[in-house]
Amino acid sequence: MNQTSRIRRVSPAERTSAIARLVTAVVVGLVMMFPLYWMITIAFSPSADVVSRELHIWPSEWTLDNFRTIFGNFPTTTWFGNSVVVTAIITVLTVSVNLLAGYAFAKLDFRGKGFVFLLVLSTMMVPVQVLMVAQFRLVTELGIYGTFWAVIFPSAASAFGIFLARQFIIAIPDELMEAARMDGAGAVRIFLQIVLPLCKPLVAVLVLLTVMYQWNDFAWPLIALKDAQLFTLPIGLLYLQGQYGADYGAIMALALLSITPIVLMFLAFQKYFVQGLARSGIR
């Protein structure tokens, strides 16, 4: 049979199936893509550009006059080390309680474990503005309110994390691990040599929804953070709005730098990320 043959002849129908379906991705795309677009165009584009009446989709000038005014009149740069130190370390404390939660769930035998997971599924279930009131009472007991780690330590787990751990976990063959019982290894030492290597793209998943969580989470660190020089950025950019008003061009430009370290972390890990949500089970 030769190669001619071997290809399927594509009827009609399905060549305008397919012209279709690739008109909507792309008009999909490019509305999704919109926002983005006008963002950096206000951005770079000059005052008068943004207060003019005349539609600029296109800046007349290119500047960098907005970025000089969120750094030269607010401490963005503070806002934005506070942003990197409490993601990272919200994310690796909820990584790690995650993986470790998860494990057990999948491959631990304990007793009472059904009803346990079954309790931390159903915390999902309610609201975050719920929980909120708990929480300020928590840390304002605890003494930690005003301080980063009264906005780390609700953080340092999470439900949706520890069921994504336990789905992907439960996947890994029980053979593995009856073969390092029988050469004379614990549960910690599986953990850290069998099903941690295996777990990479879970890990990437949980780093990547963790770090855009945190990183824009704006109402708890709103609550739990009372002095400006502990702000994050997403707070950062309300107190911006306060002050300027109507400067959208410098209101855009820290929304720009705000979103940029996500963009950029999405697009370098975007194969792991889909890979680690498909071998779980999440579609």
The other form holds:
Amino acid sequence: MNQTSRIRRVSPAERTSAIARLVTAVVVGLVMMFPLYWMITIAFSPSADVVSRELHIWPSEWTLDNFRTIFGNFPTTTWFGNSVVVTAIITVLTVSVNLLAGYAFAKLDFRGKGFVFLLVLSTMMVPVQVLMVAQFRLVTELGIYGTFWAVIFPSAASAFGIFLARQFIIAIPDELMEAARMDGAGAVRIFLQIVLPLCKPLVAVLVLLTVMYQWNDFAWPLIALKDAQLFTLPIGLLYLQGQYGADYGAIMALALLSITPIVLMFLAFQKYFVQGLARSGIR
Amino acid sequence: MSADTSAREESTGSTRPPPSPAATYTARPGRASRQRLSTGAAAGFLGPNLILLGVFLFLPLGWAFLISFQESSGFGASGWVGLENYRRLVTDPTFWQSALNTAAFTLITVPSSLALGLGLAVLMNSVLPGRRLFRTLIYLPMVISGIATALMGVLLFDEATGIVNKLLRESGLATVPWQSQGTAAFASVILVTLWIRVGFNMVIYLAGLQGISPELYEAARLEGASSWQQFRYLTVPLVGPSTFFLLIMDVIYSFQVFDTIFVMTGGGPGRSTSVLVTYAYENGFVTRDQSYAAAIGIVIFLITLVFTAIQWRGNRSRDTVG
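Alright, leaving the form predicted on its own aside, put up the form predicted in complex with the partner chain.
To see the whole picture, the full complex is given below, headed by that same chain.
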């Protein structure tokens, strides 16, 4: 076995195919990175580079002018803070509620469990666009239109994560809970002291995916918010585009600023992100 | 009510001293009462979730149906018009154009992102130096917000100052009217969508590939199967479940594309990139014809429902097989 594989490794055909694979990977990598590279380049370029018909593949000089523009002329810091606050509240709310529900679906018996579970899951397939008019009227009726709560509640009402939570918790051995029950622990205590500590990887996955989703959410905040001081970054970006038209330098500076936290988070916790996504496909 | 009390029993139960083993044994609730206990606890655990979903999802869903049968005059809902909004849809050329664009967009992006995703997953699953780095580069666009990627698209495909046309001009080629000509605009939106989407497909396919036993390939090699034959007769059928899952996810994603088109083209030039979702938004929040927007939403929902049903059936049959 060993010998054959060593022989194969030196075969010219194998070497050609290895080189071909590497070249393909490099080309794909460059293509995937190019828009990002270009965003960074434009964000640090003087505006003359952007509007000139000449090709600058590298800024003619590095400048922070674009960042001065967005911080000087727009409530960029406020938008950033708004995004952090809204994302944090929605994430805490969604993940807690999903963990509780996931536990109930995984480990508790009750009538109509299958039906309720199906009903909850089916909500994942309801496009936000179907609901937008009615949700808009609802938040208006509730008197919260234009406030953070108008963004938070409808966004937190998502079944995103219940399925992952259920799949994860169902794998926790019943014996553990049975033992705790025999010691007189109730459902709440079993959840807090036995299930939750075993769920750390699950919580990590849920938090990361929810943060990513909410930080990037655009369609609903666009409808629910009206006051520029309350905009989240994606809406701020659109507003900036509306105000500055083709000042790509400023737009890219804000775009870069808005994606940096999520990209850093992704690079730091890549394993969990990918696990979470892959798990959703394995089912 | 009874659910409430049993839930309280459950939570206060923990403060009592643990009973002796013998007592536990005899006091262990019978099947029926344990069921009731669980139902009470379940209500407590599910409550917050069901309230949120009920108020902010199911209620608006029902409301959307109602609104779609009403006449909209500005903000307030008024007069009952029955199927009038739907009748209007049938004769609205912009609706049909948007529906057609949505279908074309889906038919182009789904197979290409499946093929690219599988190809890249196979590549990234093979022996390759720097494999982890390449994987990261492919996933990365997926985590960037739709509006930021769309703005990058605007930057790249700007007709006058965009880098794509600059590069074409530098190489002495004809530039492409990305913003003023329908087909080119459509192509630019598709390219950006593929850029965002391929990473997700690759993740799912990689997970699928890692579940395939290497012995199968070993056996195929001994039989003298070429790499293409191994791919065609082993890999493709064996990642079938992943393909099926991705097909549904990608169809739903493409069907509901919003950010990319809204920001990159706004549905234009003309109506050439208008899709159902941007058209619904336009009616609901630009021209303020909210009942008509609700009717378009319901159409989107019904089509999505068909795909959900397919997925549900597919999942069930796969559960019984596996």
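Residue numbers count along the first chain shown, from 1. By rigid core we mean the largest C-alpha set that fits within 1.5 Å across both forms. Since the model is a prediction, treat every value here as computed from it, not as a measurement.
Novice: Look at S17 and decide if its Cα position differs by 2 Å or more between the two forms after superposing on the rigid core.
Specialist: Yes: S17 shifts by at least 2 Å between the two forms.
Novice: Align both forms on the core first, then report whether V27 has a C-alpha shift of 2 Å or more between the two forms.
Specialist: Superposed on the core, V27 moves its C-alpha 2 Å or more between the two forms.
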